[in-house]
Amino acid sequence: MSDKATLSLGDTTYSLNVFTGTENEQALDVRQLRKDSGLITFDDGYGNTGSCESSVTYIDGDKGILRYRGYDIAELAKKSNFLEVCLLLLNGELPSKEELTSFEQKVATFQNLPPEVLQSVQSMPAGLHPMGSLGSGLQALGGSFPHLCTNDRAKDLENFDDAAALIIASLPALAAANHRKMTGEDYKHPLSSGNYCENFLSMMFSQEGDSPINPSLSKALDLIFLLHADHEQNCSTSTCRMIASGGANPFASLAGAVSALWGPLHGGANMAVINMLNDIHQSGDDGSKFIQSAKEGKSRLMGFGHRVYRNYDPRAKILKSACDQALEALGVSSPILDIARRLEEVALQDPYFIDRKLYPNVDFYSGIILQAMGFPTNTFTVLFAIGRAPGWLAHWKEIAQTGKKIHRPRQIYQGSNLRDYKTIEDR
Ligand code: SDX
């Protein structure tokens, strides 16, 4: 593979370096282009632009490959668990038994919200969406641990392990506190025993005297968190990196990432999928009419398509089979699962979707399991954020450790040229 490229502009040629990643991806290094030629590159939406070198996650969109720190997502889904994957993403290696046990204990100690943070969640406006509550709660959490969010990179890196454990532990508690506020119930303290997901389900839904959490439920939720844990330079992770590049602490960087994830084209899609499936079900359509409207550009088949995957999202494959197990364990049938299956079957045979390489993505099936578990639809993206937190944190750490410059893209100006001020009488 060549390590040089030349760019000819008029009668001048510029030599540009080409460099190769560990998976043989190649990039044209344009870092000197503006200085040498006055030219910038243009790529609105950054679909063809590498913003960084990263070692956290590898995706091959054409082959439908996803690996965290080199480990394939299907193998991790089968053999690992969410907290172990958190350490893998944060530290770059699978943890030893001692490291995992110590992390689990640290997370368990942080799973109860500080009273002032709980109070801040409970005093937020009733109309605030759970994603708005989560982002605000994250910032409030940082305020309870100011030594973990100093905006001094060296200090924030030194305390990063505690900050990461605190955030991973507290996001479920923030979600549960907001949920119980919305349902008019008192905050439920974490269990003294139970694993991460059992604790979260208990804080969300348990009533006095309830039987213990169904292990199949906590296992299905653990898988959903694991599958959402990272996804290289997606919209919210790039936002996290952008904020981190300015030297901001992990709490502020993740609060920004939560806002980016909220959008319906990104993490908000899991809510949009369920609303879409419920609407189709209620309209009596078997999905055919909806597919037609999507082909006419009147609607979008939410949970389908991806900026990177031009093949089946490997996470969707895993979730599709997990749906059956989860629903069976719950002893519930789901009419919307049947509709989802039919939509997928029709879409995967339709030239409109085939030509555009539109396949189910991670959001297409996740919401069906979450709805069957009893999560309100408007909390689905919050669950995505809980899963994605270790990925955001790993990218914050990567930026902080590599000391990269502040991110500052350029632009091509298309506005008015110089003009003189006119007094209001002359306008
Ligand atoms: C996530 O980046 C990540 O890694 C994200 C994520 C992660 O883990 O962080 O994987 C999580 O965000 C998954 C994506 C969730 N979003 C949705 O499911 C929303 C529905 N999907 C689309 O809005 C869309 O596919 C996007 C936003 C995901 C990707 O959009 P692109 O690649 O920019 O594609 P496009 O909008 O340029 O569309 C290309 C063509 C268009 O048709 P034409 O103009 O060529 O005729 O495909 C069509 C689009 O109309 N199209 C769809 C479609 N998605 C694209 N048509 C119907 N239904 C869809 N879902």
Contents of the next structure:
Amino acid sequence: MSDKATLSLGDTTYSLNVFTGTENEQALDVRQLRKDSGLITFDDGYGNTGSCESSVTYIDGDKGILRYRGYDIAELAKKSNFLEVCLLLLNGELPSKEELTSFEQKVATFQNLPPEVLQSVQSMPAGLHPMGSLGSGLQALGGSFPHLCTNDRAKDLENFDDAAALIIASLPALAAANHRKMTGEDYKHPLSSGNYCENFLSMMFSQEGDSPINPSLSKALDLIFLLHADHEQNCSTSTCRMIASGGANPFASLAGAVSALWGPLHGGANMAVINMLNDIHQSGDDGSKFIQSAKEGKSRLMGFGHRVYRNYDPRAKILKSACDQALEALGVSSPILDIARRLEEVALQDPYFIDRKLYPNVDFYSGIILQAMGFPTNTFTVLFAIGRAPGWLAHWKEIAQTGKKIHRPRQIYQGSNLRDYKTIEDR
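Moving from the form predicted in complex with s-citryldethia Coenzyme A (SDX), what structure would you give for the form predicted alone?
Keep in mind that what follows is only the chain, not its partners or any molecules around it.
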């Protein structure tokens, strides 16, 4: 922290320390500015505010880089799997074979919902969105394991490994239980010998006499989860950290993150892509008319552009090839995939999109795969939440271990000045 910056306000100057991260990111340290000057900084939506120091995930949006704990996302997608990445995010290092086997066994043990949690999911209103059910189910899950859900930071940290395994194991079961309820089907118990994604697909869709889960499909779903496992300080992760800073347990913190992810500007983006592609297909367009409409400002091209990436989203590149493999395994053709390819081809060559750095993002292809697998559109965000859970948990742990003060942003008040109260007769 040897570098300094100087802020001049009138005749007074203030010296600000400069932080440098391990990837040479730099930030002005303004923590003492209000105390020294009476001023706060203003950054609407925190777009240029470093809210924390974290060692979980590194992103360089200009270069299209995403790394979990220092490991490039493309290498992890090629060589690793979701549960191994879970341990990488939670513990900071790749697990040994014994550690991974132990974690897989623990997750398998927890993958069947406790009866009272299943009952709570099945008793929720029929009109409740699957994300609402997921958040409520998380709270119910914490209540079923009170020793893992104490709001005593020391105890919650002591039991964190079990709580994390329970949450990661139970989210697919909660999603599947709600789906079965909505389709009028009985709850399906996990397979006795299936892996994480095979169990989830079975609990969601399997019927008596069905063939075993196609390994290509479970692998594609595993890849989607892996690619969504963390993404630095986004809306839901920041929400999780905010809740955790108040001392809340992992179940409450992740339930808040689920609610934040629910929003259409965050986790609902992949649904918007599918709706767009379906609308284009139903109109008889191959995408050409839609692109022209988007350039004229009459339509919005969903699945292109990203708040962080000013380059091709590295996750989208990986999912593009996975999409072909998944559809081949299903033995189906997808007219909307053809439209998606057409949109991407044009957008990557058209100066209008190039100048605006509108490259495909992770939502562009993930929704096509999920729809082909049979997932209802309103469950897409639930799948996002399942994949993001280890990242949320890693950030909860980071907050809990540092023990820093509760997060409390400031504001610039723009309301009325002091006013006298008037009785109702005088208003």
